[in-house]
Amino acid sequence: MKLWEKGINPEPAIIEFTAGRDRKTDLHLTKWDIVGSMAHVIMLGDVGLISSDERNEMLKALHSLFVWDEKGSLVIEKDVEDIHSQIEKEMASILGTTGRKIHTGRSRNDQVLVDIRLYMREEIDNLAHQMQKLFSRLQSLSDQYREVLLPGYTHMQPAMPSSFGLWFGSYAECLADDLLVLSAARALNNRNPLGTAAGFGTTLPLNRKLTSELLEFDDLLYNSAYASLSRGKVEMAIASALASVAQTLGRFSMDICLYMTAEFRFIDFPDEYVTGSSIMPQKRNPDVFELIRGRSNVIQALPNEIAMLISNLPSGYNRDLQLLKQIVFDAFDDVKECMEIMLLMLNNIKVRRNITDNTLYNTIFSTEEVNRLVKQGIPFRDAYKAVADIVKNGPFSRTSVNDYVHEGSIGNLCNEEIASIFSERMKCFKNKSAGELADKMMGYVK
């Protein structure tokens, strides 16, 4: 079955070519599109164009097919296209003509928008629960970990004092700016395209913030033809969301390899969470954070795939487009999955204290030596010289976390302030399951 059948049989494999693989990615957007088509059928009641006995039909025969999906029970048969027309042929099959009513109003363009919308929406928000998985658990270390000294690298080279309580706040307030860049993402996601049809509305009076309401979009995605140009547009927004989450894990995870080499032994983890070698027995490798690192780079790259295939697309629909949903779902999976196995990892993870008592790490302290000078109303510059002067003598006095007094420092890590900015950020995730709104939907059953 297909939407725009119309008397001809196709060449199978002109339908094969062109189905791709929507025959599985629409299986992620089932509860989606039964609930689109929900706030559809009350929006088609409200303004006559059906009955209110059809309404309460159509609303029930959905319901009992979100409840089917639910069991996994729908699935998409091997004659029908896509999700979309599976769920039209259940309800024909279910209502007979009332059934076949159920397009009337839209066109599969923005019926397909709409369900891509609700499902990335839920992703977000999933995602953003997720991050305060692993925000509040690389807070925790911060917190522990607050006054075991670390030495700070730039360039490569021991440079200053720091501790893990710095080093583990740090990625954690990246969270933080990864969560505002993931709420703007979704936020442009939020409002609703359904009712634009094809990219140029209908003469039918349809009552588009209905539905808005009903799906709990923020607002309208008002011109009809930008419905359609919005495509690629959002998931260029959510792919550079994911890209800085992405960005943040990989980072981390780069550190983590380093901390954990035979020169540093910063950190280490039991040997259940690390491999081996088939040939070298003393090897004890970082696998689980070269893999996170690696498909962080590769998840990266999505902002540059979406602009690649969008750029000079005409206005309108293009079936190129096509291609966003599976990229775009597959990437939310992949930083889902290297979010679960960080947090596993981090809740194992070992702390070497003490380092900073190595001789080779003397010099680390040396800013700290100008800075006691300067105390003492020597200038800067002068200070500077006379300790550069003595670098290579050493050693210096060690620094305490309780000599950093300013925001931000290692004796001043400001997590709970940390901590709120993450909070205020998290209210706006918040969207209702597809089971709640369906229920939400029956009420509208007289």
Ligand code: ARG
The other form holds:
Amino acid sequence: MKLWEKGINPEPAIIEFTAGRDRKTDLHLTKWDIVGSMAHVIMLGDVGLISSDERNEMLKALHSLFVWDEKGSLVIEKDVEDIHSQIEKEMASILGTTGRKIHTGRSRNDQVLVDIRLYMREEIDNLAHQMQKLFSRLQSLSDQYREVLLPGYTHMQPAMPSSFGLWFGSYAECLADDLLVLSAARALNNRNPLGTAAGFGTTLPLNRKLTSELLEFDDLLYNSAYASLSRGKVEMAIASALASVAQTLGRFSMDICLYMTAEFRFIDFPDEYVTGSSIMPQKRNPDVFELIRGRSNVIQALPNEIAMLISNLPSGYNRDLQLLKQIVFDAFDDVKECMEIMLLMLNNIKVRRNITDNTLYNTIFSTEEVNRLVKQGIPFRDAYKAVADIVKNGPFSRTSVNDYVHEGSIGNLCNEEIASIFSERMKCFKNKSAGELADKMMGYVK
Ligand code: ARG
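Next up, the form predicted together with the named molecule, please; the one we just looked at was the form predicted on its own.
Below is the whole assembly, all chains and molecules, this chain first.
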């Protein structure tokens, strides 16, 4: 069955190729297609394009499909192109003539747009909550190891005293900024394309504000032609946010791989959390972090992949856009899996104490020695030269680390301030689930 069948039997190879992976990918959209259809039906009733009896019957039928889907019984059949066609087919078979009214005033073009936006809204919100868990873990590690020193490196050379508090806390604040990027992508995503039909509106008197309210969008996407153009644009913004998170995960993983080497050994994990070699009995490898690093790098290519896909497309709907679904949906899964395993690892991380007692790190205290002289009134440049001399000709003896006081230094991490920035930024990630929206719409059955 093809929604666009007009008496000519389509060549099966063409159907298979054009449906592509949609029969599988679209299953991510099923519940959202149903919820979007419920809002559409309520609106059709409101503007008088269907009767209130028809609205009630259609809402009940859509709700029964929702329940089917939750039980896992709703599938896209072999001869059906996509989820939109399958839902329409189900509606026709449950309700006959009334069911066939479901597509009044819409196109699969705006239907898929609204489905994807609802799906991505939920994924974004779930991701934000996952980020919150990782953030909290990083902050509690930072608090727990606030006093444990670590040599800080620049140019991969020992530089100044750092601490596990500063290191863990730095990735927490990194996530706070990733969250801001994600919230911008969410705002871009959270506008309603439903009612723009094929990209040129319709002569039917739709009430687009009503569907926007029902689906809890912030506003409409107003210009119908822009709604088509926005496909890819919003995915690109989301991909940039995913890339930003991935970069944080990737760089943190690189630090961990480095800090786990025999030469550094700043941190470690229990034997159950590292991997071995088939030939070298001594190996304890950080494969988890290498894979997070690799997968994060691949995710960072996503904005570019999307740009390649959409850059030269003319305005209006083009089938190329279908390919966006798979790559973006997979990227959400990738980030999710990496975050999960990262959290598991951080729940088991072991930190080595007294690292900076090693004389190798003596000179990381030389800047402090310069500052000690500065506090006695010696000009910085003179103090720097005097200490440089001692460092070169020795012996340089370190002073203790106890006077880091300014915001963001090892003595004053400001974790509370960072936490309040994070929770402020979390406020926008508050989706209703598809089930909650469906229940709300059932309230319109009178
Ligand atoms: N599977 C299609 C997609 O994801 C649905 C829209 C089809 N529209 C069309 N004009 N062929 O883009």
